[in-house]
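Given as C-alpha cells, the chain that follows is alone and in the form predicted on its own.
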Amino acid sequence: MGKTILPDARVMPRFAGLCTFCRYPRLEDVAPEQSPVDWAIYGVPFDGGVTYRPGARFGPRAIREASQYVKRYHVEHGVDVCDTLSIADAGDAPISPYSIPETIEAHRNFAREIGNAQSTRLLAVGGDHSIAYTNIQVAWERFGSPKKGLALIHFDSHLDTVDSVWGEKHGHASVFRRAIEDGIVTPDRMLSIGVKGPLNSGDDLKFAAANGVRVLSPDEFRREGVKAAADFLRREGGEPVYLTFDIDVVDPAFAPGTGTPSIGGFTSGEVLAALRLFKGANLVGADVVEVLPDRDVAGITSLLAAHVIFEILALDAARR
C-alpha cells in the first residue's frame, strides 16, 4: 500500500509516547488509506525453548525502546521505507511460558489473523529461535505454495537442526528440522550464513548436509559471500523468500546480549553489508531473534536488532 506515517521528531521527541518499533503506528492506529499495511512487526516474548541462558522473552520489550532511534531513509539503498511501505505495529503474540506446544498454538491463531491474509507480511520479533517455526508457518501459508517450502536465507551461529533436546522437537536447537520435514522450507533453497564452531558432535552437521543446506561460516562468507548471495538472488528470481536473523550471529564483542554466545562471528558493520547483499529477494516474512537484554552491556544488541529490522523492511522498500 505504501506510505507509513510517523509522529514528527520535531514535535513529539523520540524519548516521549508510546513505544512502538522504530515509532511506526500501532496495527489498530493505521488510517484507512494505509490498511492493509505491507509489514505488521509484532514481538513474541517466549524463551520457553533455551538450550542454555533464558532472559529473551524481555527481548521484544526491550528492542521496542532501543528502536526509537531507528529513523526512515536507508542511505545505501537509497530508499525512504516509510515513503514505501505501510508497516505497523502488531503487538505482542499470546504465549504459554510452560509450554511449547501451547505457544505454538496460540502464536499460530494470533499470526494468522494479523493484516491481510493476501498481502501482509509479518516479521516477528523474539524471543527465542523456536518461535520462527510459526512464523514461517504462516509466512508459508500466506505467499507459498502446497507443493514446496519457501526458500530460506538463515544468519545464526547455528545450524538449528537438532532432532530434540531432552525430549523436545520444537525448541530452539530445532527449528529448521521441523520446518523441513513439515515442507514449510525447502532445504535445497535455504542458505546458512555465520555458522561456525565448536559443535557437540560432527554429527551436527549431518542433517544439512544430507538436504542440500548450503552452510557458510563467517570466514566463508568474507570470500564467497557476494557471489552466493548473487547465485542465491539468480536462482529464486522473484519466488518467496523467507529471511531468518539469530542475533548470535554477530560476535559478541558487538552483540553480547544473547544467551547462547558464539565467539568469532561478524562486526555489526559486517552483518548490515550482508544482509545489504540480498536486496532484490522477494521477502514475504522474517524474524529477529535470541536477544537477551539481562547480558546486553549499554543497550548495543538490542539497538542492532532494531537496525536489523529497519535493514529487512528496506530490503522490501528497495524492491518495490
Contents of the next structure:
Number of protein chains: 6
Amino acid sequence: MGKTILPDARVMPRFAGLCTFCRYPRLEDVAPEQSPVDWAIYGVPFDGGVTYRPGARFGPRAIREASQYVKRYHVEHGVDVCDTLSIADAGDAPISPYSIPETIEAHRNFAREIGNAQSTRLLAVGGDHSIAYTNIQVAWERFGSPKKGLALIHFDSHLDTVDSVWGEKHGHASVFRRAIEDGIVTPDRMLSIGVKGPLNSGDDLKFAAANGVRVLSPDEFRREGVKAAADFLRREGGEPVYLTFDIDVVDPAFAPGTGTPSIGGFTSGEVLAALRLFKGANLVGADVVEVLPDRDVAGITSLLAAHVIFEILALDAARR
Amino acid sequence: MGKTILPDARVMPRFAGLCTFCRYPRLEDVAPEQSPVDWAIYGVPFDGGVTYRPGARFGPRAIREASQYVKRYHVEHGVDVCDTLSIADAGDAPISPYSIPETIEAHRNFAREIGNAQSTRLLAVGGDHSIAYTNIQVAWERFGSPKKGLALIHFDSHLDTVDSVWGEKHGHASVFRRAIEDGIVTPDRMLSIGVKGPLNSGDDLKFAAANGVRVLSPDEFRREGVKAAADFLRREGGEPVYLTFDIDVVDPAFAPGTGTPSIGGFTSGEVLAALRLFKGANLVGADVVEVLPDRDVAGITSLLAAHVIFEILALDAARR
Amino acid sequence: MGKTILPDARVMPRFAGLCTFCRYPRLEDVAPEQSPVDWAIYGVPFDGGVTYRPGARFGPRAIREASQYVKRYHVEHGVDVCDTLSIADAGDAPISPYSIPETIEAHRNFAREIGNAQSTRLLAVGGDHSIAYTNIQVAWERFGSPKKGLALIHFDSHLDTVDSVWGEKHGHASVFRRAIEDGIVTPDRMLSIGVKGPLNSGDDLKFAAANGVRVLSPDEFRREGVKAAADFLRREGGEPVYLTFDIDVVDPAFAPGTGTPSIGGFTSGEVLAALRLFKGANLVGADVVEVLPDRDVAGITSLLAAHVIFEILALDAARR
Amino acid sequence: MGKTILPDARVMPRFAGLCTFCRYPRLEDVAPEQSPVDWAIYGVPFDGGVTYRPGARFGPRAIREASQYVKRYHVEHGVDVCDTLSIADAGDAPISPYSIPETIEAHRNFAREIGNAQSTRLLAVGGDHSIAYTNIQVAWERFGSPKKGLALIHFDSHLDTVDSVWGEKHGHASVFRRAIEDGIVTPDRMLSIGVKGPLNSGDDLKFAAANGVRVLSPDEFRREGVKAAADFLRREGGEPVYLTFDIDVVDPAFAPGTGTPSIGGFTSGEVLAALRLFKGANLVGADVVEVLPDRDVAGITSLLAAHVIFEILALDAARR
Amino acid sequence: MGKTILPDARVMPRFAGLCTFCRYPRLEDVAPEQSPVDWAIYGVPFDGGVTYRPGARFGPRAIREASQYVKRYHVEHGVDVCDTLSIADAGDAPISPYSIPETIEAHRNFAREIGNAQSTRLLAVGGDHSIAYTNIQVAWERFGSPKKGLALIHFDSHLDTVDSVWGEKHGHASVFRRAIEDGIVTPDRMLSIGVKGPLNSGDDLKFAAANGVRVLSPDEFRREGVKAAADFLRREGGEPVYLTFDIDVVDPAFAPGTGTPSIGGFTSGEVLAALRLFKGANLVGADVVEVLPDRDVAGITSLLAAHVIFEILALDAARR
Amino acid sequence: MGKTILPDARVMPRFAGLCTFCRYPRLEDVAPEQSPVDWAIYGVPFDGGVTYRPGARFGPRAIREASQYVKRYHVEHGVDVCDTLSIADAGDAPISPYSIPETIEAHRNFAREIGNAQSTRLLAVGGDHSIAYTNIQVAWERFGSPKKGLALIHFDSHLDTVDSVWGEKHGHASVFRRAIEDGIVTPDRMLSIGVKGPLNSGDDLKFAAANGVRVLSPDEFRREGVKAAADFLRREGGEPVYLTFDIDVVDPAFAPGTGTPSIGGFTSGEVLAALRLFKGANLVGADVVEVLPDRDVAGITSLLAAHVIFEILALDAARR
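Please supply the corresponding structure for the form predicted together with a further copy of the same chain (the preceding block corresponds to the form predicted on its own).
Every component of the complex follows; first up is the chain already shown.
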C-alpha cells in the first residue's frame, strides 16, 4: 500500500509553495522511490472543443491553486486518503490549442506514458469535456477488456452524445457518442446523473434510450439515486468503472465558473453525497472538467472541483 | 398552431448576432407573415419605482444577452416551445425615467399596441416590479372580464401590498395593492409564493389575510405547494391567470443581481419545479422582474431569469 | 421591557445615514435614557488568528453596511424585535493587530465595560473566530456560574478544537479547546452543528467524542436536528446558553466571503431554520464571525450575517 | 483656529469603528463644544436625476468607508488639515427618492440648518450631480451676494447645461443651466475643466461660449491649465468660489464606478495636481458627486473621491 | 451625403432597446431606402486564433452593449458623424468555431456581400486579431489596387508577424505576416504604433526592419508620433488606408478585458489623440479587436472599444 | 555566462504546467547542473506586518501565475535575459504567520541557504513590505561590507520609516527605519521614488531629511528623475545596490490589488521607464512586495509585478 507525503503545514502553510493538485508531490519527484503510484492526476489545458464559452484551458491552474486547502482524511468513508494511496501530480498534458485531432494524439501519447500502465490510474483535469475521450481510452487500454467498454458514471447537465457540431465529431458535446461508437464505453453500463433541459430537440434523449444509457435528472436522482447507485454497484461488481464529472452538473450558484451553466442543478452537498454512493466501485480512471476560472467568483467553482477530485480518490481509498 | 423560427446555430452560434429574447425573432420582422404571434416578449427598462437599490433598468438588456443559451425543447413537459407557439421580441417599451405616472401611460400605450389585442399574450421583462401593474392591466383588458380581476400566481419574497412609500402609490412595493384596489386582480384568486420576513411590521401580513390572498413562505410551499397549485388549477379551470415573477424569490446565492435580496429563498431548482406545477393554467400574461445586472455575478441571475421566461412560455405550450 | 428606536425610513431611507448594525442606535446615544440595554452589538475587527486567508477584520464594517436592510418584525416567531428588546451598537472593540494576547486583553476590558454587567448581553461580530473566546468569557462572567461553563450552540464547518497551530494556542482553530479547558464552556453541553470534512486527521473528531461534545454534520442535522435542538432545550431549561456562529457553516455559494470556505454546507434557508429551532434558549451572549468582505460577491455573505444577527436577537425576543 | 479631533489610531485602527467621512467627528458630537465648525461634510444619497445608470445614492456610504484611510497632513501645501480647520460629518440629507422637487426642498432645508449659517462651509457628497444645485444655492445664501452669483470651478467630463431631459429641468445634465439662470452662479466666472466629447450635438458648446463659460478639454487643460487657474485666482481674489467635482472627469480606468463614464479623462495624478492649482481661492462650498459603488472595483473610485474631498479641505486650510 | 437615423432618446433612452453598434440602424432595415451605406460595422465572434486566453468571441456583443452611450458629435474634428455618414450595423459574420480556414472562408463570403462593393467600407469588430486578415482582404478587393497592398495604420502592443504558432499560419500572431506575404498590405506603408516588449526573441523586430515596417514603441510615439502621422499622411495622400486596432495597445488599467494584456501601454487619452492625428487618411476599412469581456471590469474595455469605433468613423467623416 | 532553460512553448503553452516565476526552473531541478544560479527568486507569503488590509500572503502564488506570460527578451536593453543569466525559482520561504520575529528568523535561515552565498542574488516576492528587511540583510551579508550599508533604490508611495506601530518595530511601515538603524542600508545612499501624501504628520518627512534620504514625489521624479538616477549611478559606481519595489507606488488604476493604495501614483509605463534608468547599477538583491490578489482585477496587479521582476532581472542582464 502506497503513501503520499505532503508538505509539513507547520513550515509550509497551505498558502505557501508551488501549487500541485492537493499538495500531492510531483510525479517526477516521487517516481524513483515510490513508483508506481496508485493515482496520477494531470491537467489537460484544452478548451478547443467548446460550443459556447471558452476558457477552461485555465482550469488545471485554478484547481491546483484552490486545492491547496483540501485535507486528507475523509470523514464519511473514515479513511485517510494519503495513508492509503500513493498519489502524484503528473503535470499537464501537451496539447495543440488549434487542433482537436493533434491534441487527442499528443494527450494520448502523454497519458500512456504516465506511471505504470498496469497499475497507475489516471485522473484528468480539464479543460473542456472533449478531453475525457482520451483519458477514457487510456483507462480502457490499461484496465479494460478488448471485448467490452468500460462502465461509466457520468455526472453532467448534458448528455454529450450529439453526433457532431459544426462538423466536428470530437467536440465537448460528442464525447460519449464517440466513446460508445468506439467501444470504450458500454452504453447499457452508463449512468448519466443530473441531465436536464431545455434541449435543442426532443430527439436528444432518444439516443440514450435506444442504447440503454440510464439517465437521471436531478429530481429523478433525488428520488431514485440511492437505489440506482446500488444497482450499478451490484451489476458492476469489481468490473472496471470510469467516472466523468462535468462541473456544470452543479447549479451555477455553486459553480458559476463554467462554460455552459445549466439552471436547476444539484447543490454541492447533493453532489458530494451522490459521489459517496459509489463506494465500492472499481474506479480505473476519472476526469473532472469544464471549470472556467474567468467566470468563477471567489474561487468557489475551483474549490468544489478540487473536492470532487478528493472524493473520487477517497472512493478508491475506501475500497482498498 | 404557430411556429417560431430561430437562427440556424450551424451558421450563427449562440454567441453571435444581435440579442433578442431567447433568439426569438423581432416582432417587426415576423409580423407580416406570422401575425398575430401567440406571445410577445418586451422589456420595460424602468427602475424608478424602487425603494432601495436601483439598476433594474438594465435588466432587459442583460436578460436578452443571457437568454441566447436558452434552448427550445422542454423535457418535463415534453414540448418543443418553438414548434408549438409563435413568439417574438417586441423590443422595449418607451418609458419616462423621471416619472412613474408618465411611464405607466407610455408603457400602457405601447403594450396595448403590441400584436393582436385578442390573441397575443404579453410577457413583460423588468425593470422593477412597479412595471407589472401595466402589463397586468393590459392582460386584463385583452383577456379578462370587466366584472372581475385576473387570478394571480405571484412568486416573490415580498408581498408588494404596501399602500405607499414616500407618498408614491405606484412604487414597486405597492403594485398588488393597486391591482387589487383597481379590480384587475382578485385577491382571493391570488397565490403568493415565497414571501418571507423580516418585515417592517406584523401588520404587513394582515392585508393579505383580510383580503383572502393565500401566502406561502418557502417552507410552507415546500410542504403544501403541490396541493396549493393543484387547488389553484382546479379552482381556476380555464379562467385567465396572470403570472408575476420577482427574481428575489430565489435566494441571493442563485440571484445576487437584484435590488432587495432576501435571505433564505428558494433554490433555482425549487423555483423551476414550482413553476411546472402550474401546467394547465390559462396564462394570459406574465412578467419577470427585478434583475439588477450590476450586482450579478457571471450572469447567473440573468440566466435564471431567461429560463423563467422559458418556463412560463412552456407552461402555455404544454397546455395547447 | 426596552424599546429600540430606529431612524424613520420616511426621511432617512435605508440607503442613507451612518451605518450602525441594523440601524440600531449607538450605545453612547441611548445610554443616558435607556440604559441598560438588553443587547449590545459590537465589532471586533481582528483577523490575526487565522490559519489561511485573512481579511475578516473588515467584517464589522461590511456587516454594518449590509444590515441596513434588516427589518424588525420576525414572521416565524411573530415578534417585533425592536418593540421587545432595547438594542444598541457599541462600536468596535480596540484590538492590537499584531498580537493575539494584547487583543484578548484589550477586547476583554472593552467588553466588560459595555452596558450593564448584570443585564446587558453582548453580541460580538468578527473578525475571525478567535475573538469568540473573549466574548464567551465575558458572557460567562456576567451570566454564568463560577462552578460550570456555559452551554454552547456552535454553528461551524470546523470544530475549532485543535490544541495549537504554529505554536499559538488562541488562534481561530483552537477557540473551543481553550474555552473548554478554561471551564467557560462545558463540553457535554456543547452542540456543534454543520461540522464536515475533509480533515487533517481522523483524530480530529476524537477530542469531541472524548469530551462529550455532540457533533452533527449537515446531513446528520437534516435528519436529527429537530430532535437534537429539542433535547438541548429540554436539558438546558433556563440555563445560560451562548451561541457562536461561523459563517463558513453555510456553503460557499451562500457565503463566498469567508476565509476557510467548506464545500457542501447548509443553504441559507436551512441555517435560518436551524437557528429558529432554539427558540426558548436563554441566550446570554453570541457571536457571528469569519465574514471576509474581500471575497464576498454582491454583499450576500454580509447580508446573510446581518440576518443571522437578527435571528439571534429574535430568539431572545421570542423568549421574553 | 479650529481643530478636528480624530480617533487615536493606536487604539482604533483605520479599519475599525463606525465610518464618518475621513474619521472626522459627527457634527452632533462636536457641536456643543466646537461650534461652529469650519466645514461640515454631508451626504446626499439621491440618484433620481440621472440620465443613464443609477446607483450613486450609495456614494456617500462607500466614500465614508473608503475615506478611513485618508490622513491629515497635506505634503504639497505643507498643512495639517485637522490642525487648521474644524471639520465634522453632518450625516446625510433627507431626500425623497421619487421626486426631484421634494428632494431639493428637503435637502435645502437640511443644508440651511447645518452648523452656523455665517461661517460653516458645506461640502456635499453625492449622489448624482443634480444635488449640486441645492448646495450651491445654500453656499450662495451663506457667503454670496444677492447681486451676483458665485464663481465656479467645475471639474467634469460634461457641461451639464442641457436645458432639460425628458421634460425635467433639474436633472443631473441641467444643473449649471439652472444655477446660471437663477443667478447663483455667474457664467463668466465659471471654469469648466475636463469637458470632452462625443456630444449629442455641436450646439452643446454654444451655450457655454455664448455665456462666457470657459471650457477646457483635458488636452487644453494640460497645455493651459496652470495659466487658467492663475487667471481665475487673480480675477476672483477673495471673492466666494464654489467648487464642484464630478468624478467622471477622471478616466474610467481611475474611476470605473460612475454612471456616465467618459473615455479619455484625466489621470488621478493630473486631477489632484489640478486641484492644487487653486490654492488661494476662497472656497465657500463644494461637492463631490457621481460615485456609483456598484460599478467600482476594489474601491478605487471611492478612495479617489475621498482624496478629492481632502484636497478641497486642504485648499481652504492652505489659504488660512 | 448620407445620414444615419438614430432612435429618439426622448422615447428610447440609451439604456433601452436592442443593441446595435452605437445605436446605428441594422443594415437590413436601412438598405432599401439608404443603400449603399458609407460604412457597415459587423462583428466577427471568433477567437479560435488566440495563443493565450480565449473569450474574444463575446467581444461584438459586449461592445454593442457598451456603445449605446456613444454620442454623435465629434468635438475635436467639429463634425456630426451621423449627419455626415450613413452607417449601419450588418450583424455578425458566420464563423466556424473549430476551424480557422472555414472561418476565413465564411467570413470572406459574408463580408464581400455587405452593402455595395464599390462604396461601402467595412469596420469589423473582433473577435481576436486573426479576423483582421479577411477584412483587410475585402477592403483591398473593394478599394485597393491589384498591383499593391493597402497602407496600414496598426495600433497594437504586438507586431503579429510571427510566421506560425503551433503550425498554424493564420492565428492572431501571424496576421500581418500573411497580409504582407499575400500582397494585401505593403510593409513599407505600414506603421505599427505601441509595440512593446518583452518579446520571445530579439529576432522578432528584424522582420519589421527588413521589410520596412515602421515600428514605434509607446515612448517613441510620444516623442515622434505627431511627425510620424504627418509623414504617413503626406506619403499616402488619398491612397487607400486600412486601420487595425488591437485593444491591447492600451494599458491593462484602461483595457483589462483582453487576452494578452501588455504592461506599459498607452492611456486611453493618448490613444484617442493618436487616432485623431490621422485625420485626412482615406480609410477604406478598419477593425477593432481583442476585447475579452470576461476579463473586463465595469465594461471599461468595451466602452473604450466603442469609442475607438467612433473615432475611426469620425476620421472618415472629418475627411468628407 | 549562465543560461535559463524555459519550457518549450510549442509543447507546453504558457497556460499549461505548474507555475514557477516566469516559467524559470525550480532551483532544486537545476542546482545539480547549473549551480550556482545568478538569481534565485523566492516567495515570502507573509502579511503579518500590515497596518491596514492583509492578504499579501497570496502574492507569490498570484504573481507566479500571472508571470507565465512574461517573455525573455528585453527590447529597450536589447538583451535576452535567459541567455544572459541563470535564474531559478527557489520556492517559498517558511514563515510563521502569527509572529514577526519567528518569521524573520525562519526567513533568514532559508534565504541564507539559497544557492551560493558568494554569487547568487536573491529576489524576494512578498508578502508585505516587512519581508524586505530580511532579504536586504542577507544581500548585505552576501555582497555588502561590514562597514557600511547597501545603497537602496526604493519605489514606494510610503517612506516606511515609522519607528513603530502598535508597539511593533518590524512591521511594514518600519522596515527602512530598522534597516538604517541596523546599518544594512546607508540612508544617504537611499533614493525613495514616488512617495506621496497625505501623511499622518508633517514630521514624517523629517527623518528622511535628517538622515540624508533623497525623496522624490511622483511629480518631482517626472521632473528630476533622469538626473537623479544618473547621479545615483555615478555615485554608486559598482557598489552593491539593493532595489525594493512596493507595488503601491503605482496608481490604484494600475495596481488595485494592494493593501494601502495611494491615489495619484505613477502609471505602469512611467514605472517601467523609471526602472530602466538604473541600468548599470550593481544590483545585489531586490524585492517586489505588497501585491494583494483579493483586491486585484483581471490579474493586472500581479501581471505588473511579474514585469517588474523581469525589469529588475533585465537591469542585471544588461549590466553584464
